[in-house]
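The chain that follows stands alone, in the form predicted alone, written as structure tokens.
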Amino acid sequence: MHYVIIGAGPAAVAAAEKLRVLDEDGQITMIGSQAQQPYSRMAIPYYLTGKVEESGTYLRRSSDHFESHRIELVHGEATAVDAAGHKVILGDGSAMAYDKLLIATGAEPIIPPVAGMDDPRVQQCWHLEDAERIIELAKPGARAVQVGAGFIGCIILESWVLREVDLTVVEMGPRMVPRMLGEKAGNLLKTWCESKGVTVHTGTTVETIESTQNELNVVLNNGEAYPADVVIVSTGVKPNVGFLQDLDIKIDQGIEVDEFMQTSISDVYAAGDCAQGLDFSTGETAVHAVQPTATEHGRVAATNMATNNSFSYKGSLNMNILDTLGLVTSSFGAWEGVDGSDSAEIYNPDNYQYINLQFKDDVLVGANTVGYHAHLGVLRGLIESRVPLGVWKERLKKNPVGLMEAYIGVTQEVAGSA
């Protein structure tokens, strides 16, 4: 049996390994266009700042991890698939021929119908390599900005405070991180950068981007404008299909699989941020781009490609933490709330603190912190449990803080009912 894997990240890695211990026998290749060595796109930043080395941000630290697993590296650019023909076609012509096939090709950055994107002091920070030349621009002292405060660019940001820049985020949506906070928690969590020294602006576009030989000046839809030696873009992902264009195969916002991470395509499955799987909230399909979730799908993919689709999978849940600088906000599950639900919520500005929990009936179904993450595991499993919290909720409901005492509590419920 030969596997074949387009894409090197989380979910191809994830999916490689798991189908070597499934199947020792089978042959396991993976396609990843980059030149480097597998690396996670989340340990950037650390790299941006010097914490790392450029093999800190690689998924495995053993420089013969996927040799010695008797996984093949390919280094080359699918550029097709050939599904009648079991084959995947390369950039440099070659065909592979696979009788089973992940794709994890991951997302790709959204870039804004801005004049003056081209330039090239105007960065995304997606790759290693456009970590390399960030370092050379964003040099102590200089001015940057930043297009984008969702969840990457949040990460991202904490990389230029550090390296003592001076910098301006511009965000389009009402708030920081609008597709994972609330207005209270976004509110609060720009008052902290802003605390922080970062100039933020929110529910406003960049309107151009002017450029001279010295710098660039980026002109904002409320009139505004901010010299800078460096832009960074990050506004948003989408998945990276582009490739598969030609072939007969179901895209949504992603490539659509069932729950057994396998496309509308016999013997073509997909996994991580390319994917639309099942949303274990709310039952529909939707794609999860974090780590975590692209991980389990490549777990998930592998399991059934190698057992010819044995497991079933429950979805994953929509869920994101985030550090930055020093705060640390997160979203579970239908932290917006669902036909029919309540809530408790906690709300202290002064200390950078909110909680807001989602009930339905007396299951927690989503939540939302900022400043509170000594039990986000307890909280994400008290929701992916779906456990009943009976007396609990009421408790909840007065202090949503008390999540370790409602854990405990339901936990020796549920043992002593047994």
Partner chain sequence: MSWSEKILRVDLGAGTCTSEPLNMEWAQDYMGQRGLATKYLVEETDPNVDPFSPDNKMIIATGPLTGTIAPTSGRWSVVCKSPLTGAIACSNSGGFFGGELKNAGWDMIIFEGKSDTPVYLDITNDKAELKDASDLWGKSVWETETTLRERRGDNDVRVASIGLAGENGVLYAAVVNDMDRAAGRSGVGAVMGSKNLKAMVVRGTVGVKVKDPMAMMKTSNTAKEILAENAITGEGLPTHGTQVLMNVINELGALPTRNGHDVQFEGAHDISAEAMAEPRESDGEANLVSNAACFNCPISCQRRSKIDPSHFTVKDKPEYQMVSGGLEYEAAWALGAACGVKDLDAVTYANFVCNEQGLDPITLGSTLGAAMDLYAAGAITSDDTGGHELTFGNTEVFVAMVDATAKGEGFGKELGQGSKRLCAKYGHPEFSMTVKGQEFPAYDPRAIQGMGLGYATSNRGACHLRAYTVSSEVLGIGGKTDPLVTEGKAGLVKAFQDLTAAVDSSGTCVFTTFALTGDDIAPMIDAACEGDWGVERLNEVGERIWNMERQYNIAAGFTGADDTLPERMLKDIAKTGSAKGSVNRLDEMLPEYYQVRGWDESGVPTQDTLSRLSL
The other form holds:
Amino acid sequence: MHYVIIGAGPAAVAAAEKLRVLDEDGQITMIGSQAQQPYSRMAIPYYLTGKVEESGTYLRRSSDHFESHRIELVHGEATAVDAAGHKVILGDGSAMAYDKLLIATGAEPIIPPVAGMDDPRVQQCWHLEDAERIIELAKPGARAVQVGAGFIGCIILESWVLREVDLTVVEMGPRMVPRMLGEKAGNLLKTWCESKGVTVHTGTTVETIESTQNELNVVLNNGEAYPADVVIVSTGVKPNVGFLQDLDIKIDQGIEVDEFMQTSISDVYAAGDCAQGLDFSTGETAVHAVQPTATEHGRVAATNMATNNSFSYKGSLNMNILDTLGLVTSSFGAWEGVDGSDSAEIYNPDNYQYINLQFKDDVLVGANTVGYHAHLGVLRGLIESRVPLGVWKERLKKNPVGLMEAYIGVTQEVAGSA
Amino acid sequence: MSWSEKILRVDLGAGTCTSEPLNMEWAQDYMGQRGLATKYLVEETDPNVDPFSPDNKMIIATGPLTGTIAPTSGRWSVVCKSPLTGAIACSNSGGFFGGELKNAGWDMIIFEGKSDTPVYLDITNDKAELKDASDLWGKSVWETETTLRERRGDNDVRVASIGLAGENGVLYAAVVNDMDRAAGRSGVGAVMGSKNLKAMVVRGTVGVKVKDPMAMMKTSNTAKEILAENAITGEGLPTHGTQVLMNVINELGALPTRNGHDVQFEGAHDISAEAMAEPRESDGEANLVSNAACFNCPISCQRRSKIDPSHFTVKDKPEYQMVSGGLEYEAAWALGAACGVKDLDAVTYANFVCNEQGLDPITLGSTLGAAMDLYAAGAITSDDTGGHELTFGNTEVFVAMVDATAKGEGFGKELGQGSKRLCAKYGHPEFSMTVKGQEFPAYDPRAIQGMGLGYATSNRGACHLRAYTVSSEVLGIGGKTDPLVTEGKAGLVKAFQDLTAAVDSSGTCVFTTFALTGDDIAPMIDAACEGDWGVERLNEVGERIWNMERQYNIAAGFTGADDTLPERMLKDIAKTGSAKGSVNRLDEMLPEYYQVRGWDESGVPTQDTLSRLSL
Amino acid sequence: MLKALRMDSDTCTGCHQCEMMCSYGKVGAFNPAKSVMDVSLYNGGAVNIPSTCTQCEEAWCMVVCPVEAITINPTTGAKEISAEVCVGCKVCSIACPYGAINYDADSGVVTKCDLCGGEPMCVEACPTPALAFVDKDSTGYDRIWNHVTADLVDCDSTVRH
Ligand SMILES: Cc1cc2nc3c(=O)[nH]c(=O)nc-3n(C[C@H](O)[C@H](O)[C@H](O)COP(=O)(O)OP(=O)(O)OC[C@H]3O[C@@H](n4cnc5c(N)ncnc54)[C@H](O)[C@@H]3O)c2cc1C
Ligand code: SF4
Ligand code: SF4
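Form predicted alone already given; the form predicted in complex with the partner chain follows:
Okay, now the whole complex, with that chain kicking things off.
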């Protein structure tokens, strides 16, 4: 059995390792187009701040890791898939035959259609190479404008501040991280950033970027303009599926997959940022483009590749955690609530604390937090296990901070009050 | 190490919080907690200050072992001048507040002045701030703690606060932490209230370091082993709590009953540890739900209790139908035997009210007993009590009076003054079972002679926790002595007083001394703290502290004449039990006590003694 | 035979001595705030429940880590964090459905139970039978795991080695 994986990111690596566990003898090939060892985009912010070197971003530490697991790493770019012939076509024109194929090519940043985006001082922050460019441009004292305050934008924001650049953030949405945080949480985060000396514009777009020899000038739709030495664009991503254009495969926001992570073509699976898989909370499909979903996709896809679709996946819970200049925010599942849900909330803006829990009947379905970083995982546990909270729901409504207690309380069936 | 070497000084008048270094010379001489805080009080205040004036200070203190791995290291103290006695007040509490304060990096908090409006102190590590508590004023300890925890959005904060009693100036109001642990005696809560300070909330994540961690582990482990193997600390206290004593002391005939008229109580079994553990007839559940521990304590003598929800005291009050701190022996005695009440759930309810509103159950029960005595003598009538028949053993009226005292309503206001003032007002000062104005607890000095001397000479007024000679006279720890004999008791009391003063200043619990001797405790202090700490030094520090407290009291106007017991203990014979026919023979012990203390005949420390102790 | 922590709520008195020793082992000071063993109090302190990482088979934290900062110690079976490798991204802390791995802002990395290399200090500290280091199969973890694994990705119970 030859398993071929296109991509060498977290989804790909998780899948390859899983395949090795499930199929001792199978042949596993991972095709990656990047120059480096398989690495994590997630670690790039820490590379930017100098916390880790390039090797610190690698998905696996030992240099012979893949070799010792008999996972063959092929450096190259897939340019097409010949599903009928069970072949992947590579950039050098060669073809690689597969029995089962996994597409884990991730995503690429979207560059908004704004004049001036093609200036070399306008940078995305997606690849290690981008990070190197940014390190050159974002010298201490430099003026930077970051376009986009989505979750990745908020994570990398810290890197600029640590690099002592003078930062302005422009976000089109009504608040920071609008797709992950509700109004109170998003605004709390904004106040926090401002208190740390970052200028934040929400509900604002960039009209144009004017460039002169010495500097850029970022013109906003509110009439303001910011001179800048570097502009970082972080306005969302689109799946890396260009090479599939000739293939008759269902693609919506990403490659559509079923509960086995299989695409519309048999023996072809997809995982990670390029895949539009089942969402645990909605029952529909969605592209999450986050690490936990990518690794889980990889493992589920591998399981089904090796076992003829034996494992039906309930979908991934969209979840995220951000540390923005020391303020930790998180979001889980249906944080906006669902039809007929009710909620529990604490809101202490003075302490930058916020918790919002969303319940459907007595089951937790979503959450937002600001300013907490202890035991957050139980939110996942409570949501994904769909455990009825019983008396603990009322207690959580009175004091949402008692999450860990509630979690242990329900799972270990503690009676009485907290 | 293992002092944080930092004091937080809070000027309530100015609204400021400032950090200052701990006087390390004093720390070497007075260790921490009781001793060190008293040293600061002595140096910084006039012993004749009105306890409720802004010039009285209130000091919150941990000991060097507080927050370390030494078993029972959760202790902390409140020191000030007592409004109940006019003498030095030092009240000790457990729970988790003390460890948290130490972990926030503070050895002590000195509160001075008075705030114009209600405030609370909010501490997160080195950050300390006074905040508005107007909305908390009028709230119980339970509500205050819950509100502050929610306001801080952190379930790990620890709170110490006062309830209505402290706000209303009940002279025996307590400072309560962790819902039901209390610095209970001598009215420290009233002093807190007089300063308009409602609560302290603390979160500490700094960590506590010790001089020699390996030695600390080793000595602490040894201590823990001894505590585990000991019949009292390893078995009796975890299983029965201090209530293990109720039947023992009653059988001995040393259970002061109905304001000291009797020494045995026919209802003792009903309010004993054994009864707490028995399923009730009414609902088939036991009063005792479980035991529990204070911070870092292997003994876990705490009682967690629940009242039958259909009991008359709580049936319309759901807030009392949950689990709270249950009866300690002294509380069960005071709220039970001293008043002739034998309804366990009613006594537990009274105890819950003490937790909730911050009252000392010993003084409350003893004052109620005295009031019943006044009623029996016709000195007060139902006109005074708001129509209530305040007879011994009248459970409903007892409960009503407890509620009234907690809330400061009607006759409760008078009960809130303690038995000394109450009995004086109604013409029978001899009915007050107090020494220096503070009620004595659950051991009758007629049947345990040493306890009589202990009460008479205790620096904070009558108290069992200054020299718990019961250990020797009843339990036989460290050599059994005859409780009916006076000989040798002077030395025994002194030895207990000194070691206890040292332990109370260390940050650990005096209950360890059921099993541990100075030889076991000193090595832990030595491992934790700078300096050489042997057992002699420990005793010397204890003796120094004792004499310092004595000096404070003398300066505050106390004399040898105040080293006495209520007449009833000296003149009325015990009617039953092992001491049948006897009284306490204080006069046989006191002169010898002065002598072993190195005090003159009037009870004043001699120059030699003072200089020997570098005072 | 691999051993694991048995945590028993019936006998726990809530004294927090485990947290004291744990924090000492982790940060060299007595500081319950830094303990990875946590004791929660219930019912007015009548019930006390110790909890920490159960070294679960799925190791959600480990599989999600972007930089392989979490690995299995071959002798103890514990999932251990390398503070040198961890970049502090916290994604493991939301992935562990038991809330057993937490970010420590002071050190900038996450912390979790590592079984102290095979001699857990919390067990050493515990004065009651509440904590014990026993045969991995006699811990009663099932009741904890079942709640979560019943519905999460249980496509396997074998992790990468
Ligand atoms: C700066 C930054 C910070 C982030 N922080 C977080 C975070 O804190 N938390 C979180 O959950 N997520 C975070 N993410 C998102 C997370 O990194 C992605 O969700 C995750 O990397 C997706 O993994 P993947 O394997 O699907 O795709 P990728 O990691 O994008 O990997 C795709 C792989 O496919 C290869 N490839 C692409 N096209 C081809 C081709 N045609 N032929 C061969 N190989 C190809 C690429 O070289 C790469 O190896 C962050 C992302 C960035 C950029
Ligand atoms: S930290 Fe959580 S996910 Fe990781 S091994 Fe422990 S229980 Fe499992
Ligand atoms: S916080 Fe550290 S251990 Fe956890 S996932 Fe991130 S890098 Fe790995």
